[in-house]
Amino acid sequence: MPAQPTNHKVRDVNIRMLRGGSGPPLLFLHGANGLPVWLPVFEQLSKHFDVMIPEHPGYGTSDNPPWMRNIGDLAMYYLDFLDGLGGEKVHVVGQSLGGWAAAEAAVRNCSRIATLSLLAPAGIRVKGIPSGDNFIWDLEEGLRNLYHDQSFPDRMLAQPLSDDDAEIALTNRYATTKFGWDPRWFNPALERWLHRISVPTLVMWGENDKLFPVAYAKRWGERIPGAQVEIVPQCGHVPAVEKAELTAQKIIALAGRR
């Protein structure tokens, strides 16, 4: 059953969050487009986990605290989030921007993380292999460049955008600019600290990713000790949407490695 957004508070920050399922806790950190709807991948994961999908501070209708200035602040916020859950360690999954935040959190402190699944994360740059620039893509181009199977953006673009949806999209774009504008989608210091990630890690990448080329997956795999790298054929930047069943299977399998 689709989960509806509820309020969640960490420190002095109120955010929206989707939550559903039962089992060990799993935290899913969304990408630059903001809080997703309850997707098929979440439905599959919720059969095995207590799935939590928070809306990043500054996105949508969640609070935008003045101290939230960069990706490091977002990472520290999610370490506070994990501490606030108490109890057992948490399986952490991050898509794109969310994967970047998850990696930044993990290099700082892995003590509350059970496993880490990074789905085409931002955060590093490979010399000679430029990434795409979604800041200059228009709405349609941006959506189409996220997917290999164009039936996904076809369906999204066919749905009319309400005034509220348009306002949230603009809010999300401002928030994304704060985290990813300068330098574009990477932290020059992150790569040299990825060796600090000490939990079972999955790096999953669409073979046809137009935002962060698939060659980036190899670099992540080289820098994170023991990382499992999965390249997904006929898939763009969002395997959690385009290849939902496979993505869920790989995350579930990784959790079984504990």
Contents of the next structure:
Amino acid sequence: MPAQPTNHKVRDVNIRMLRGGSGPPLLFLHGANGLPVWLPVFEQLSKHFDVMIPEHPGYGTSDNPPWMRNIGDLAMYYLDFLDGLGGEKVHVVGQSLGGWAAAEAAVRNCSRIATLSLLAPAGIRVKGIPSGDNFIWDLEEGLRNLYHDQSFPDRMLAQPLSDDDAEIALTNRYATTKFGWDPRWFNPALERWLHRISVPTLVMWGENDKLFPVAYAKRWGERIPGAQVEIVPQCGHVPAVEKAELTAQKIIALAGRR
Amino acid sequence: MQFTFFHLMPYRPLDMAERHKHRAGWVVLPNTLYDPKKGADEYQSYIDQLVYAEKLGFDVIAVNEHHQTAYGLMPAPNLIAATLIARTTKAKIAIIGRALPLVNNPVNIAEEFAMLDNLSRGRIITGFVRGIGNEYHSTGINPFWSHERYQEAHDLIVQAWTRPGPFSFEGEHYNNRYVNLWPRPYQNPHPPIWIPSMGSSETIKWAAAPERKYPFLVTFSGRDLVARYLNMYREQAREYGYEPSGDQLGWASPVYVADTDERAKAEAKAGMESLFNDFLAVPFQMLLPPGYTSLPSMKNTLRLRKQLGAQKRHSIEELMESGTVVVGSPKTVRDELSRLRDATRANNLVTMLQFGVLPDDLTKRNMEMFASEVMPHLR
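The form predicted together with its partner chain is what I want next, because the block you gave corresponds to the form predicted on its own; please supply it.
Let us now look at the entire complex, which starts with that chain.
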């Protein structure tokens, strides 16, 4: 059953959040394109978890506090967010930009994190293997380059974009530029602190990712102690959409829920 | 009126068929398409044209800054300005402008302008711009902070020119423990600062403020937009409680003059169409990266034009019709320019008499015709 958007407040910042399911808390941090709809992967996860999908500050209709200036601010915001939830530790999942924020939060403090699932995260740079330039791609190209199976973008592009959705997409693009433009999609300091991630970690990567090449998965796996690296064949940048069932399975297994 | 001869220095020998295999003549256009021997000839021709403009009686000769593009070969316009200082004696030399947010230490810009001002004994006019959106791709600077960086860099440069040093500058983007310019600018308090802009209400409000009163130049716009933005500046100045002088108002336009309208159009066609369609045209993602334009303005733009990025070629007829370019016999050009001058009471006309692939011989004749048949009538 699709979750309804709710409001969530941490300190003085109000954000939009999708929430559904029951079980231990699971926090899903979305990627550069903003708050997704209630996807099949969330339906699967909500059978095992209390799934929370906040819209990052600065995205969509969430507040845009002026102090939110870089990825470190976003990471600190989510540490506040986790503290605010209280109760048991939280399974944290992050897609792309959201994976970057999750990793930045985890190197600072893992005490509120149960497990960490990084789905094609941004955040590091492997020299000699440049990321795709999603800031120069046009809108259709940008969408097509995220997927291996072109039937996904085909369906998305066939849907007309309402004025409200277009404004949200534009707002998201601004926020994403703030975090990801320079240095392009990475923080030079992050890689050298990844050893501080002390919780069970899954790194999942589409073999055919055109934004962050699959070679990045190996580097993440080498830097995070004990990380489990899953390379997904026939899959682009968004395994949670293209291989929803598999993605859900791996996250659930990491959490020891099956 | 004050007349400026402005040059972009385009790379005319560009292979246009190759050019259109790429997204744009910017950022990703392979520089293997640049031939240094031909490029050296281009520099020589263009500098000669700028020097000749002084002889023809232009008040100001002007250059500007662009990066990694065939559109303009001046990533470092101050180098050209230094050459022009040595080869001229009375014309003002305008660098309109330097792209402030693209540098990591704006003190360098303050220093270079101060040097040029000394070398020329006060003949320098500066311009402060943010660069074209493409240049945030080619420099890697984050466009999200474009406006913030511009404001800060502006404050830092003007303070560097006017405050006794050493002093500290404490910003979000720029932090300088010691600002202490040697040399100081020759002009007192500092060289004029012009603000070339495609027009935005925020820029107009800022430039017209009483503590600045910066001359505002509308660039590459049709006559209706030129009039609208210049009148907006005038209204804004009145709101601030003063009447702007004509010297605060100007516009920039490609102009071509020949004996007859027909001949002018035939001779200008290739140059004008290449300027807009081959050199300048870029896709939306390059031209307007997020933050280059404020989010509210961008939302307005989006509402107005759903098909952003759709590129179609502009014909010279369309460009003339909108008044983006002025082409014709001396009478036609005089009438067109004086109508806009009278409608705006702007005193500052920046002409582009070489544009796109327009060759040297036609450029020279255009300059001479403009200087003898148009300029005296509009003064």
